[in-house]
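The chain below stands alone and is given in structure tokens; this is the form predicted on its own.
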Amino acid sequence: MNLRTNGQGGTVYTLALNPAIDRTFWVDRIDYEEANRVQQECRYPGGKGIDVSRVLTNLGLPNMAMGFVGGYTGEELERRLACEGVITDLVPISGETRTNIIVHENSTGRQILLTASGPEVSPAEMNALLAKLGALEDAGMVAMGGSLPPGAGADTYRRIIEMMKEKGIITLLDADGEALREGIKAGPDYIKPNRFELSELVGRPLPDVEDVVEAAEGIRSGGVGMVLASMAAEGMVLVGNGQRYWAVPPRVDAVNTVGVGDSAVAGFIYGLAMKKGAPESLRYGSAAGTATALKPGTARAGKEDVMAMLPRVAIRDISR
């Protein structure tokens, strides 16, 4: 099956080393003394790379999701992805794919996210995945991110980025903490931290957009190509190659925060693949993230949602 994109010069691959089934509950109010009656429940495939693939598929951009999968939950993950039309090449592991729990409190609009650590990955299982990545021949981009499973070293993303760079493949990293610190040592083409993750990376608060841009420039000096930094309702900035753009989304009544950043990554990749250029690709990213924020549970924005949001996103050139 030919998965080549019409603008990227090769297939877009996503990588989720610790995917999950996201199980979402809606309750009227959380009561810590009595039983809580669940009014609605949904289950969706989850994990950063998985979410990026789901939105890319919704946008009509061919891609392939890679990563680990195990047990009955892993089988459910694969089946749900297949039902959404997402093409996968997942490495089976002996452990059980994790389940994350999201609880929405209808009376307040708040939500609680409980994330599991995930199954341990053995050296043999990791080597099997690295062998698949090393054999890629048609890849134009590999977008990787999310938490690392037990058994994976903090340098895992760095090793993968180095491998992809040797093959001339564009890399995008969306991680946090030590995985991000190690990953940027390999000089990925793009990173996508949120404001908090970027703040942790540079070791200081970033209260204003100017602070975010300054921090992004500092990270770039270490070898990162471009920084795509998300700032929740304030939008996103793109910093790199002498360019500084700020995407300002419309004010919306968000009902969901899970997967918004992953949707933004997918929208940005879609823009790049369609040869839209940096500022317009940033607009697609902001539109996709904002559209997903309006979806209940862990549902993801569809193409109509993104295209309807696109003209409502303002792009500001802040390079001067």
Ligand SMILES: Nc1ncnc2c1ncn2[C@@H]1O[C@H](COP(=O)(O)OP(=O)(O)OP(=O)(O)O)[C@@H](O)[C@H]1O
Second form
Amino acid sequence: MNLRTNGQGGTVYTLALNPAIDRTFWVDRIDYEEANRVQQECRYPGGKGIDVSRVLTNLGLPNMAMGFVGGYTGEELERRLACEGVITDLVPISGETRTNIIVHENSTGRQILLTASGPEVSPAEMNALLAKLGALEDAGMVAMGGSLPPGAGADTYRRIIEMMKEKGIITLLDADGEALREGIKAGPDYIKPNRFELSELVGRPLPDVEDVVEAAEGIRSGGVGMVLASMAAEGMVLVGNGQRYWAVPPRVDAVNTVGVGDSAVAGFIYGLAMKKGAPESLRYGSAAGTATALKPGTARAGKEDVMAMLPRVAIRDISR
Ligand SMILES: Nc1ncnc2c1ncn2[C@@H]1O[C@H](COP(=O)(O)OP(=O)(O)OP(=O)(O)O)[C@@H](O)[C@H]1O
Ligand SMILES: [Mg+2]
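Form predicted together with this ligand structure, per the form predicted on its own context:
Okay, now the whole complex, with that chain kicking things off.
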């Protein structure tokens, strides 16, 4: 595995400051008057960094999931990750790891997502994590993202990215709102906003792909290395280094859209680690996102799913 163009290599680390157990319930129809009988349910480890690690592990890329974990739900999270073969180095906290709820309505195919804010993280707990990050010796990349837990300052990602850059570690940030706005001030190597997050960041609607590219170009000129902007069924664009590419996925019947962006991040990182180059890595990213959109609940695409999807994703050079 080698993430660097200068040949130094290194392990991929993911960072989830607010991981979760994601519980999905399937009901025929959501009824506000009567009891809703659950037809089926499942629970999977969740939270952006954790999700990226799950897909990287499926793809066979060794990686380490870092973050906070607490209480019984935290124990469940660790065990489920161990069952999936995900290697972790989590900092224990006194609070209880959160549970997110997804209710999938069979009759309409629509879903409701309830995301909990998560346990408060104390300054001592945060310092324990920062110390671990500061002591990383074999890291080639740190991919971080997701909401910040209560107690963590809005500048948390900015501080972590600054720390990692000082150590020469490549950084990827997938966050939104204030955490993203602050985080990009540190100049991460990659960010992966979706269209809505990018639109919020630049303060204007982005109806066309050209608008997305222009907004990404603006953010990049502010010091971000490359911008991967995902656009759900319309795929993903990569803007950076004079390069502009658009990955166009096939039309599919998506059954889940929760966490597909995390799969896209994992696919992209996998491509980079396999030295595929930026446009081909973009193809891996989009293919992984689309392959996961076909998985029920918050199950994640396996390697065969991603490889089968790969030739169905078109890469367009849109630099001119
Ligand atoms: N309906 C869909 N059909 C085909 N591919 C999809 C669909 N939705 C998502 N994808 C694939 O997944 C990638 C990421 O999707 P999206 O832009 O929805 O991420 P996201 O909004 O960050 O998701 P999340 O934050 O929930 O993980 C897209 O670039 C695309 O390749
Ligand atoms: Mg996302």
